[in-house]
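Below, in structure tokens: the form predicted alone, a single chain.
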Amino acid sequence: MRIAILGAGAVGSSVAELAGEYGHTVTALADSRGAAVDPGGIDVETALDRKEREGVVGGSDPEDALAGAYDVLVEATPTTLGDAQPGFGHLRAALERDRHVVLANKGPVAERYADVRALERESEGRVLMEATVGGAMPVLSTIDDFGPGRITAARGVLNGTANFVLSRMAAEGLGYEHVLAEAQDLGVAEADPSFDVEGTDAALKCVILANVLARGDREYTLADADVEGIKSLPGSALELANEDGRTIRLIGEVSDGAVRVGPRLVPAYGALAVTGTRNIVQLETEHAGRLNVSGRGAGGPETATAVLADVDRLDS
């Protein structure tokens, strides 16, 4: 499959550098400011070596990437909200041109699912999104594999940034402060973490969720999300639930219509109470009880794997 590259942060270079290795070309790869565009496919490694030394891929526009060759369109520029652009209009191009599109960005299922979903039906194209959820857990293929109308509940862990920070406090009785700075120098932690500490960006992969489960009897938004953040938890807090013989993680839950993000007691020992950037979602099923995933929730080359396979879904 030919594959055009939109975003070149870790999501983006990492889907440009493993493309090869599942036979796929790249013939475009653009960032904000620039692109590297050609129809046989680009040369990767001088792309991804231009970016690092001059901060650009290639001395194209943008939007001759968009305009280019290609089947599949990866759409790996940052997640925002509202009216989720440039990342919508992105994909409303691509599919308009019958192409595929699979999403590392949020932005257009979590606030314009609809929207979506209706520029598909009009395209030859198809929209994957399994990245949006999980990184390299297979979440949303399993969903898929069960049938959205057999799984009543969906629960879990689902960013590695609040999970590392709370994990940290349980595990040595440190402050929330300390640390978050400890997390931002590992690299764990943006220089602005509040996207992650907050409950946004696990709010609105529970919204993802929803919209599949919902199987478009319902729209969801991040506006329809119940979301507590973890700033204000006391590290007394965790000290009490430790002497009960549980912990806090920052838990994210799709059940009964509802969407809600915010800290949870769970047993020390159990399933939900993973450590480190590491992340699990539960899957309350029909007929065959409760399905855990768990994995990298995140990261350039894990979260390259999640669209690869989406990819390789649509070149099956």
Given for the second form:
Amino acid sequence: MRIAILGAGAVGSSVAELAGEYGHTVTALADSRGAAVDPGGIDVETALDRKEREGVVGGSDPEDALAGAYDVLVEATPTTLGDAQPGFGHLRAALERDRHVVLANKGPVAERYADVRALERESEGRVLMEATVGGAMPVLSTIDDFGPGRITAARGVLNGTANFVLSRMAAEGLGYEHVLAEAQDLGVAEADPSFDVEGTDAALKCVILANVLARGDREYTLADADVEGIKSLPGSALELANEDGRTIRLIGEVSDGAVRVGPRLVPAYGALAVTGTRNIVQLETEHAGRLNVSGRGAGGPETATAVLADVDRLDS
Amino acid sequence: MSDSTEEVRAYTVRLELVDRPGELLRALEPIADHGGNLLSIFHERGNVTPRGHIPVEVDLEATPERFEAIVDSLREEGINVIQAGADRYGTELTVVLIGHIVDTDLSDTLDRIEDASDASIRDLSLSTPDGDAGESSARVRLAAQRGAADAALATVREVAEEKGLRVVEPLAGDAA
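What about the form predicted together with the partner chain, after the form predicted alone?
Time for the whole complex; same chain goes first.
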């Protein structure tokens, strides 16, 4: 498959680096400042070197990447809320040309799911989005395999940064600010961690899950989610939970048509009490009880693995 | 339990026993004879009623029809049954409250949770690392009637919101 990649951050760069190993050709790599475009395949290493040295992947116009030769558009630009632009526009342009779209960007399917599906119906191209929920974990493909109608509820830990902070606080008895600063030093938390610690990122993933499980009967956006973060949670709360054999995790839930994210008490040694940046999703199935999918929920190569799994699905 | 398809439920029976040897055993026999499952016996030996009787609280499990037979049989034996009914508190839930818990009148918070939700506070653990004036946390274990856990949680949420407290709720039911 010929792949055009929009977004040259951790995920886009990793997709570009790993695509060759998967037997695909990268015909374009672009970010908002520039693009490397070659219908015969770009030199990925050169493009990433140039980004490191000069801040641009290439001298071409990013629009040329979108209009160029590819079978699959990988949309890995930063997630935006509301109208989900420019990611949504990229998706539209590819579908209107009957090309497939693989999303790593959560915006289009969290904020405009119905619009995305409507465009897909008019196109020969398909839209896949495994990478938008739980990084490397096969959450959406598992739901697809079981059939969304046979999953009655989903819940889990869907933000590695928040989970790192909570599990460090519980294990070391340290305060929120202290652990957050440590997470920033380690690169686990961003300089502005609000998206993670306020629960927005986990909520977007739950909204996408809700959209998939609703099978078009109802559209969810971030505005439908009840969201509470873990910001400034005192260490004393974790201590009290711990004394009682419990701990606190930022849990996202999709159940009975409601989407909810917030700090919750869970058994200290239960499946949901994953530690560090690990994520977990529990699916309640109609006939087969509970299914746990756990693994790395973020990171360049991890998320790129999910993107390339989608590309392979489109190839088969 | 092949003679009944009805669900086994928890019941509490309050008895008043005459203070003489063998009375407690006499009271428990009808429960066993009618297929009740004894859960606990609270024998208030030092707490005598104005009539000189000893109050005993018995928790047991039985189907509703077996329970009726137990109560009838106790009365036939001449045992004074003060109160008999389904256990008021079938489920327990734990929440953690965070914020200016002491400043916002903790006992009022707890009273209102109990009054409004018909739940009972079983246990309270308070942590005030910065003294009474700072942010503190409280772990509260509530006993609620079977099926009323959601209502109890809603009350906790309401009272907490009014007082500017954060609530860390448990996951519903068997989740986790």
